[in-house]
Each structure stands twice: as C-alpha cells, then as structure tokens.
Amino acid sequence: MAEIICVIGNKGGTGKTTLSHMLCHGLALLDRRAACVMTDELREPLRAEGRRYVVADARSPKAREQMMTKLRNLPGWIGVLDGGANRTDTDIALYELSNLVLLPFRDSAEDLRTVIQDLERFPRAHALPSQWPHNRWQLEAADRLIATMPAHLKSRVLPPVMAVSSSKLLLQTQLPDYFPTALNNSTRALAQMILGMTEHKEHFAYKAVAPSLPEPTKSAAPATPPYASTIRH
C-alpha cells in the first residue's frame, strides 16, 4: 500500500502546490515512485511530460476515490495530495485519508494565525514553513514570529523549506531539459526529511536558521557556511 501525504491548509498562497511538486520531484531524485495528485477544483492539472513522477487529476470526489483505490494497491509508492484553500470539508477528507499531513505557511502574521487554527483542527498534522527567507533581517523576524506560537504547538513545526526561486519551474507547462542544482538539492532535502518521518518515525522540529553573514576577512577564522541545514539525516 502506498504512503499517502496530504498538503493542505485553509489559507491560500502558502505554497501547497509548489511544495507538493517539490516533494514529488525530490522523491523521484531519490529513486522513489511518487504521484502528485491534484485535488483543487479551481486549478488545471499540470502536464506529466518531462517529469520524473506521475501527475494525477483527482479534482472531483469520485476521481479522488478512484485514485485512492489505485494508490492503495501500489506498494512502495508515495501519493502526495495537493490541497486547495478555503475548503475545510475537503481538507478534513484528505486528512482522514493520509498517513502524514503537512500544513505549509509563510512568514506572515496572517499565515501564522491560520496555521495555528489548522494545527488545532488537525491534531496529527505538522506545520511546514514554506518559502522561508534567506535575508538576515527577514530570518530574524520569522524566528520571532515562530516564537509567538503556543508552546504546545511548537514541537509540530518542521524545519523550514528555504525560498528557491527556481521552484516555479516545476509549475510550468513546458519543463526545462535540466533543473538548477539548488532546486534539486532543496527538493532532495525535503524528500529526505519526509521519508525520515514516514519510514523511521524520526522527530523533526523547527530550529532557527542561521542568517547569512558578511564574508570574513583573511585574518578571521573560517565562518560556518550560511543556511546550514536544520534537517537531521
């Protein structure tokens, strides 16, 4: 039987579709068989040509039921259910179908308010910081934002997926022949974290990401590389 992961959340613009495709791309780079399942009735499914993973259209309840039946009979596969915004009933249905539930959110007070509500609504879900900033000052502000979360929810916030501008390439109709190394590395890291959670039940929690610092002078001691991964392998 396939592992089922859903990427849901009540707020729009948090990167659900981008993260779904990043995760599937990263899984495929790790030689895992993955299917990205579109469930948002307001979006058109992307073409499968040029992708390393399957793209499936399950925008209606009937199509979703048929897709889940197929996935349940595919051992070793991973199905990623891409949710939509402002669809609480659908989110509940996807939540009940899934082994792992991800709630992406961005570094804004509105996103934080919404993801807190969703974490309370979905007790098995994990919040996933999405498109997290690299800029030193923005990072510090994002860390302060996370610090305001209720204490009982902080352990359910995963390490952030840092902003990668090339991630938009995965949402194009016509894919490039090659993807940038930065995108491939980012998607692999995301896939490894998720596999660690599904296969080994490892615990991952948010840690402040070190901001980038000015280049040291020649006389200075070597600095720790900026944006050191917060993911334990």
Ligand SMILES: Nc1ncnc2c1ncn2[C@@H]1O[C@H](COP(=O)(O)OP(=O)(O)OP(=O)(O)O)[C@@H](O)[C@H]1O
Second form
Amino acid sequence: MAEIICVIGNKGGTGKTTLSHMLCHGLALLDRRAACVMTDELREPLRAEGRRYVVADARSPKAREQMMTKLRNLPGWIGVLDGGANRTDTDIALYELSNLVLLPFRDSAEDLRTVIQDLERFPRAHALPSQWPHNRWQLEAADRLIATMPAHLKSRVLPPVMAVSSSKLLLQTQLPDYFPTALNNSTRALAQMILGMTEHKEHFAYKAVAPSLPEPTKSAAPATPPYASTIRH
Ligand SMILES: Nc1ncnc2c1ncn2[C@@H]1O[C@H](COP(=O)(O)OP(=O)(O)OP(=O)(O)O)[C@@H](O)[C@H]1O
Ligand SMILES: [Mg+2]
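Let's compare: the form predicted alone is above, so bring in the form predicted together with the ligand.
Full complex below, order starting with the chain above.
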C-alpha cells in the first residue's frame, strides 16, 4: 500500500501546491515513486510530461476515491494529496485518508492565526513553515512569530522549507530540461525529512491507514512527538 501524505490548510497561497510538487520531485530524486494528486477543483491539472513523478487529477470526490483505490494497491509508492484553500470539508476528508498531514504556513500573522486553528482542528497534523525567508532580519522576525505560538502546538512545527525562487518551475506547464541545483537540493532535503517521518512513525503523529483493517488504536499516533528538534535539513 502506498504512503499517503496530504498538504492542506484553510488559508490560500501558503504553498500547498508548490510543496506537493517539491516533495514529489524530491522523492523522485531519491528514487522513490511518487504521485502528486490534485484535489482543487478551482485549478487546472498540470501535465505530466517532463516530470519524474506521476500527476493525477482527483478533483471530484469520485475521482479521489478511485485514486485512493489505485494508490492503496501500489506498495512502495507515495501519494501526495494537494489540497485547496477555504475547503474545510475537503480538508477533513483528505486528513482522514492520509498517514501524514502537512499544514504549510508563511511568515505572516494571518498565516499563523490560521495554522493555529488548523492544528487545533487536525490533531495529527504538522505545521510546515513555507517559503521561509533567507534574509537574517526577516528570518529572526519569522522565528519570533513562531515563538508566539501556544506551547502545546510549537512541538508540532517542522523545520522550515526556505524560499526557492525556482520552485515555480515545477508548476509550469512546459518544464525545463534541467532544474537548478538549488531546487533539487531543497526538494531532496524536504523529501528526506518526510521520509524520515514515515520511517520513524513512533516519534510522529502518523496514522496507519489500511484498506481492510479497522482503525488503529489511538496509541498508534503519539500526541506530542518531539520532532522539531530532531530533524534538520
Ligand atoms: N518554497 C517556496 N519558495 C518560493 N516561492 C514559493 C515557495 N512555495 C510557494 N511559493 C510561491 O508562493 C505562491 C503560492 O504558492 P502555491 O500556489 O503553491 O500556494 P497554494 O497554497 O497552493 O495556493 P492556493 O491556496 O491558491 O491553492 C506561488 O507564487 C509560489 O510560487
Ligand atoms: Mg494550490
């Protein structure tokens, strides 16, 4: 059965689609088979040509169900479900389908407010700082913002994915023949971090989803994983 990761969250423009493609690209660079599954009915699907991973259109609930059936029969694959903004019901559905849940957010007070709400709503989810600034002063301000989060949520914040301007290449319809090293390095680091989480499930809020098995007991998903300090990239 494939591992399912969803990238969701209520706020628009946090980097859900970019991160989904970055993760799939990085997984492919690490020789893992990945499928980027789009679920946002307000967007057009991207073409697969030139990508190292599969792209799938699962914008309707029926297509999503079919895609999940396919993925469940593909052991070793990783399916990344790209959510859409302002769709709480879909987010809940994707959350239930996924082993691992990522909530990207940017360095703004509004993003922080929204991700706090989402972390409370989705107790197994991890907040993923996205498009994090490189500039020293901006970085300090962004880190200060995270420091204001409620203590019980801070431990669910993952190390940041830094801003990489070439990440937009992955969302182009026509892809370049080669991707910049900075993009490859950054996507590989993201994929390594996520693979580390799936390989050390005992430390992370991870749901074991199996097609024919009953729901696992709650002890399968530790409530307060000590990951923020253990993963670096
Ligand atoms: N790591 C990154 N580095 C640089 N730019 C980024 C990064 N991640 C996202 N972006 C930029 O941020 C903007 C929003 O990203 P994206 O479309 O992925 O967000 P989204 O959450 O999928 O939006 P929506 O809610 O509309 O679906 C885009 O212009 C994208 O290029
Ligand atoms: Mg999107």
